[in-house]
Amino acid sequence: MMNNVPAHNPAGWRNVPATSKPIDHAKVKKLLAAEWKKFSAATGKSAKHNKLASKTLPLGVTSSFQHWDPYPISIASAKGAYFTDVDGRKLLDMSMGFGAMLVGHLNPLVVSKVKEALDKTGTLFVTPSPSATEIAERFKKRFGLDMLRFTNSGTESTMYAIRVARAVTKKKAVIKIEGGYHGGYDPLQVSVKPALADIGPADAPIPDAPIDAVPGTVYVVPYNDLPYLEKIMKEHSDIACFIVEPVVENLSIILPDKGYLEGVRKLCDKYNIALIFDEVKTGLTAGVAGASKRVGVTPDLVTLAKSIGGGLPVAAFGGKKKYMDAVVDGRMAHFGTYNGNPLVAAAMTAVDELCTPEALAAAEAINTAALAKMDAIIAKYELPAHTIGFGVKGAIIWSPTPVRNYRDFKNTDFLMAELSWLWGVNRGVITPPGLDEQWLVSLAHTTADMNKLVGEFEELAKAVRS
């Protein structure tokens, strides 16, 4: 315990300072300003291109997520770790599409097993093939599922686990994390990072839907939080199923407490409610078997994508045979023409041969030892900040003390955050948008590059502490 805050699941990595001094956010804002003078001053050719996509797609972008003001950077090609955008710099990629980048850009393996299916098996065939089986049963058994399905996203897998559960429960309703993203479907678009004003209070919240989703009834909690959870399930009998991200990454991370996990398992277990582990984030980022492996902790239902295809458009749903024989007979139907196609399949294919304990092993090592580093820049200029990792995943948290929730979330420095990133963006480094700060550790990640995010992080701490 730190100041009364819960242990965490030893799984993660969460190291807090012992002291902090605050930060002139005087002194923040002036920065700020001058690093927006620096990023449009760089970015031309990325602001040409917005103003131009903009006439086409909205906000010049394919997903509302890309787009920043007052524009985003703009790339016009990867190779292994690195970006190079329209203005012909050279960055390197700290997001690595959230984790779908897993294995790096232009991975030489998935080149070629994609290309190979290609030239010699076909795109799409609409029927049953080899490939795809050959895959499944891999999947099957490195993520210890009974049976799965493939689907094209995220969004679509989040949405068969729910429906499947719904099927064998025979109820309808939804729990899901306050805060949380589980991609598109309307049920999970409840409580999507919500303004404060409109939730209600902490020990009470109150669900937040936007006007454009028809969500049916769902029931939103706070994370690590047993006694609540506990409170909704024994209230309301018409709940299907509790989905939630084993660690959140959502939210920059937060790690679940010890024991909070094995306390959903069992409360799932005892009012007949299925636990549906997201890990369209997680999945191969978390190490080799996925986030449920690694806490020790066995859902009914999971969904994964982003780290289990290369960069190609590729995701499942699977589990239990309690659960998934509703697929079987019919009581949940799943379709999808675009589903396990040959060219998905290979390069899943190279992703399962090129994840060994030993390669994910190699990059959460560097990624822990810049996390150390990092570590030990925030006690040197006593930043009111920690560091935050879960397998090959890390960021900084601008707050000295735990996030737990969506509520602590929200209470952290999103000014110095805002500084933080563009500071990053400004000097080669990208991480996502969005004041969460994520990075992730491909396999094509080396520690000579994860020094250029320890090194641009440490002239940051010498500029807001001068």
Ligand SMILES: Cc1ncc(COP(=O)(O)O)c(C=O)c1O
Given for the second form:
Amino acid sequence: MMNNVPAHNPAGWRNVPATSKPIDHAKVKKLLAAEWKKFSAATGKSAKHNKLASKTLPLGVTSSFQHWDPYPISIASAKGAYFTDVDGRKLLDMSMGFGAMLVGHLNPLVVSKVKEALDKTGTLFVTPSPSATEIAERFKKRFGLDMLRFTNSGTESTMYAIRVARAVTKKKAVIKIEGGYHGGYDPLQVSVKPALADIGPADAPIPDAPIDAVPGTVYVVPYNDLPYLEKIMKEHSDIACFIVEPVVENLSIILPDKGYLEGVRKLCDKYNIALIFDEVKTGLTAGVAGASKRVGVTPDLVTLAKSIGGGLPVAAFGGKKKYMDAVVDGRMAHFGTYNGNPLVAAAMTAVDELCTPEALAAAEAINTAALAKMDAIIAKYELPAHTIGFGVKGAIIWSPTPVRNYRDFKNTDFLMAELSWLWGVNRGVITPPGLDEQWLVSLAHTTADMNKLVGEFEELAKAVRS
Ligand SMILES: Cc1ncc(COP(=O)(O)O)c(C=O)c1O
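Having seen the form predicted alone, could you give me the form predicted together with the ligand?
The complete assembly is shown below, putting the previous chain first.
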């Protein structure tokens, strides 16, 4: 217990300083205004590109989370840990495709295996192929699954995992975490990042569904709250599954309390509810066998995407035989034209070869060293902030107290988070555009790269305290 806050699962990193001093928000606003001016001066071609793209693509982007106001930076190419933008600037990529580029941009092994497939194998058969079977066998072993199927995106994987859970339990309702994001399937649109005014009290959250979704029955629970989870499970007999990121990586990073996931596992068993761990963002960024193995709790079904594909559009769902048998016997028929095609199979095979325990441990050590340097800066400048990390991912949380759920997250200092992000962007260090994301140390990042992130963070601390 720290300030009455329960300890977190020991697999994660969280370092909250004992003392801090408030930040002068008038100064933050002044700095932000100056940084936005700087941004506009350096990104003329991105502005022009966004104006042109917006005539054809809504917001000028191919996915709405690529957009930010007034316009995002447009990238011309990427290699290793670096982007080149349309203004010709070399930028350190600390977002790495939200984790999809874990092995680095244009990783040579990914490139050579995909090229080999293009030269010799083919691009799509829509019939079985040893290339898909071989990588399925590797992932089955690596992630400890009885069976798995490939899909083309995290959205498809979470949708099919829920449908498998319904087919097996013969129940339909879904439990999800307040604030949690799991892609575009209708039940998962409920309470994604809802406005606090719309969702009632913290101890009895009201589900909030957008008009465009037909979600069915969805119960929303706060993360890290076992008593409330049990209350919902006890009160309702129609629940098929509980879907949750084992470590929440769509609200910066929120670690499970010590014992939380073990408690979730027990409750799901008690009430005959399928436990789905959404590992679209954790996956190999959490360690060689994903977050489930790292935290020591086995779900019934798991969804994987991003980090398993080396940047190609591929994902998977899989898990226990009891559940995957529903795909075998057709209770939940799973289809898809492009599933597990030779190009993505080649990329996944390269990722599997690259993501050795040694390679991932080396990247994690670089991350941990950077987090420790950030801690020293937070202490030196008495910032009301703390570091958080899991595997090769990390973030600064602008709060002097730990964040354990969505309401805590909404209580963090978003103005400071915006300044911190923009400060990096203007100094050639690109962390993800949403303030709810985290950085990623890929296999291509070095300590020198991380020192750039640490260095600009110290400059920011100095400016805020000057
Ligand atoms: C936890 C989680 N689940 C599912 C998805 C959806 O994945 P995709 O964008 O590949 O459809 C995302 C995307 O960011 C995610 O973060």
